[in-house]
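Next up is one chain by itself, shown in structure tokens, the form predicted on its own.
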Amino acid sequence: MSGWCGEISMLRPAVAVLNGCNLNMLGQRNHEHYGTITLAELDDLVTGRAAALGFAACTCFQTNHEGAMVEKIQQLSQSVDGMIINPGAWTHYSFAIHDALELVAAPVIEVHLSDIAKRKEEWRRRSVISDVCARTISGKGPAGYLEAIGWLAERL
């Protein structure tokens, strides 16, 4: 019995931060709005306070592909114990995005570096994912990645 319980007591969870359009270009980005930060950067910040919060995979990707992001999110659906996602763009309009996160079994936050309700284009103030997602975190920076990082870990 104790080696049973030793195994799943080794059952780690496992989270996925997926990156939507242009945040390859992160660094090079209105500063303004997204800081200095690059991907890579955001990358290690972020799977580092996974490792240290006891998760056993963090796994990123980014694309600027919206199929590609969708096939992303079907093929992690049911495989990841939690998922944080920042569609770039397609925060403002991708339906298909909105309708792949219905799948996801584990909570989603939704994370954007900028304050989308503050934008100054109307567009961008609006998110067609919120709903879908258990928390949204806006306008923190990488400090949000690292909050949704750390909701996930006190609730998994």
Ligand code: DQA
Contents of the next structure:
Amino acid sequence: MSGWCGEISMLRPAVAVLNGCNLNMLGQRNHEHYGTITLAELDDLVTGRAAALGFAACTCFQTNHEGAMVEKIQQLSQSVDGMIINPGAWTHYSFAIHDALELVAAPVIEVHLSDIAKRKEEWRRRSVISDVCARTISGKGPAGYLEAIGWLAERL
Ligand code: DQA
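For comparison with the form predicted on its own, kindly provide the form predicted in complex with the ligand.
Everything in the complex follows now, all chains and molecules, and the chain you saw is the first one.
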């Protein structure tokens, strides 16, 4: 009986939350688009929810270097059960991140704090990664990350 319980806990899923360029500056960026939350607060919020929903691990990662993000995605591609990514401005032009996300076996959720479809710059309204993501959540602020974790929890 105890062996069986042990196996169940080993099967509890792991999730990764990846934030791209300039998201380390949350709190200082335009409050109208990104609110006042800092990245540390956002990471705490998301890891807390992941733990409450039964995830065994929630890896939070942020980088301003595209190659580092590609390498992190490659590294996690076969080991996580769900991935949440806000690539920041890379969303709009990084085919390298698109191709790395294609390698991820688990569902990937694209999240944006602001509603990119309604932003004034035309280039910002296009995402080159949406087609390799199971879902896109945009314009819900930090709640979008929580919705993504909830969506993954329901499916895993
Ligand atoms: C963003 C939107 C992007 O256009 C922007 O470059 C970001 C953040 C968002 O979360 O709304 O850095 O991905």
